[in-house]
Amino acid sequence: MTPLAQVLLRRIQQEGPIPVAAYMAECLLHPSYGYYITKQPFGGAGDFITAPEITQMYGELLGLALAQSWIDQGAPSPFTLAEFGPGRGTLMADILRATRGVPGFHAAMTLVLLEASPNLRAVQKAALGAVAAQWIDHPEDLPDGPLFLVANEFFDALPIHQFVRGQTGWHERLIGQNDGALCFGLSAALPFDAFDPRFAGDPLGTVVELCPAADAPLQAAARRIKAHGGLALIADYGGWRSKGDTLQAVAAHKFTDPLAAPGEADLTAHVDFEALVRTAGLPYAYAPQGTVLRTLGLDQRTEALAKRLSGPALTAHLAAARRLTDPGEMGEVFKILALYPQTTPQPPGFA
């Protein structure tokens, strides 16, 4: 039994079954045990890969599609360029070499990136070189201006609440303990009337999620693009109104029990891109990944990048550049969504 398990099971104990959302919060972000306070989960010696840690060529194609747009509106200065979630800060490095010869882009940018866990400030700054950048706590903490943002991974990892469908009502999915081990049950049943109506005609037994986390981030983001300009590039797997129990547990590149371990795997759920699109309150583009990036240019990139390599290093770029975009690997179940103001024209990569 890990420890935060043990301090799981105390509090169910003395406080009776959590959320799934207050599960999460724990596993995630517990101040002596969380697993972003305590690991290092990114690339092939942690415990999953992200899409910048495949190939450079992600970072920079949505570099090149911020740059771009922030020149089509006017190329403001100064502006914020920020991320939320930056990992080990791959995406964020690869993005600012490959607008650094966009004149002007550097000059005006302040860079800012959302980042929870001290560990991976640290990975971070390391990545960033000699960058200056600033790190927040809060999304609130983003300097009030025009704002042009990427989130990869992000909104995956934030706490959701999981409601299931009764004959009475929706019961949310509570943990509990039985024998002193950690089980999921369910409450008592909600009304219909006090759920979201948009699954009010959905058959006995649907599962859905909800994820109130997201908000805070999102409409700082949104409010600042409202009002002076910019855009947010979120990339995610999840669908339009996702729904279904997509929680899940990963260590070690596999899949395990998300009440196993506690601390020691990285828990994350589908994104619902509509409910992102609600709360943002802007215009918005939604593709798949592969389609977005092919747009953007990817396989031009990955043939001039080729003409350079051979043997094993040729192969690994060819599959790099498959994985992010064949169906089958990345390309369809990872979304891009772009949200950007009602005066702007549509970002590259969604014509």
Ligand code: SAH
Given for the second form:
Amino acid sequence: MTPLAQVLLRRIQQEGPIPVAAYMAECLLHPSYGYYITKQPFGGAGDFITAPEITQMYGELLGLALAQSWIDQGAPSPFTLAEFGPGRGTLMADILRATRGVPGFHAAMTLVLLEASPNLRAVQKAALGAVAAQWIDHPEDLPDGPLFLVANEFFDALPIHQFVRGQTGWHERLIGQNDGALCFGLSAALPFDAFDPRFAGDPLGTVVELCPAADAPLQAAARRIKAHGGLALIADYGGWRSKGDTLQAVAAHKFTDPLAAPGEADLTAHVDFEALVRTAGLPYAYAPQGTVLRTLGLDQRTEALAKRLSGPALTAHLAAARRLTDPGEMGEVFKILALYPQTTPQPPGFA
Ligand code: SAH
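Mind sharing the form predicted together with the named molecule? What's above is the form predicted on its own.
Full assembly next; the chain just shown is listed first.
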């Protein structure tokens, strides 16, 4: 049993069963045993690999899209370049390298990173080298001004509540204990009319997921973009609407039981992009990752870099491009959502 499992069992014995969201929050960010607090999860040697860790082209293309949108909006100065959940800092390092040649961009920018893990903050600082950044604990600490933001696999790490449709209402999925082991259970029914109306017509047994933890970061970003301009590019796996039980645990690149080893595995859930769009209340564009990257010029960039490579390095480079865009790999299940101001044309990357 992991040390966090003992902490959780004690809490459940005292307080009773807890929502999936409370379990997820403890597993990921418990101050002593949380997954993001104690681990270096990303990359080939870690538990999972994300798009920016697969190829530098990902950050380059998103960086240039942000810079183009900044130019299209009249190159506001100063502005905030921000990232939510920067992981190892790879994405931001690639964005900074790609935008170095954009006249005035770096001079006008204040770089701000929202990161909960002290460990990862240190890794990010090292990755950014000479570029100064400011780390914040709360999204409301973002400067009040134009905001150009990226978030890659951040929203999938926020705690979700799960509900199951029953005969008399929606039951929240809870985590309790049975003979000293964690197990799933259900709350008493919450009345239908107290629940998200998007799911009013769903059949008995439907599982839906709600992520109220997404509201604060999203509203903080949207308010700034609405008032001062900017762009948010949010990339994650998921779909337009929450469908089914998507809570998943991954350790060493393999799916595991989410209750088996709390604190030792990454826990995520699919992102409900419709909910993000509703919360943000901004114009938006939304498309599969593969489509957006191709529209931004991934194929041309792949070819240009390929000219300098040969042998295994060339094979790996071409495989990385395919991995990001192929519908059978990350191209389709990952989506990119752009949120932008009323007064601006649609950002680059969206047809
Ligand atoms: N964007 C990176 C890392 C994704 S993992 C990549 O694509 O490789 C999720 C990241 O979000 C980690 O850096 C994690 O520590 C951070 N994170 C998770 N929950 C958070 C929260 N509530 N507040 C701030 N950062 C959080």
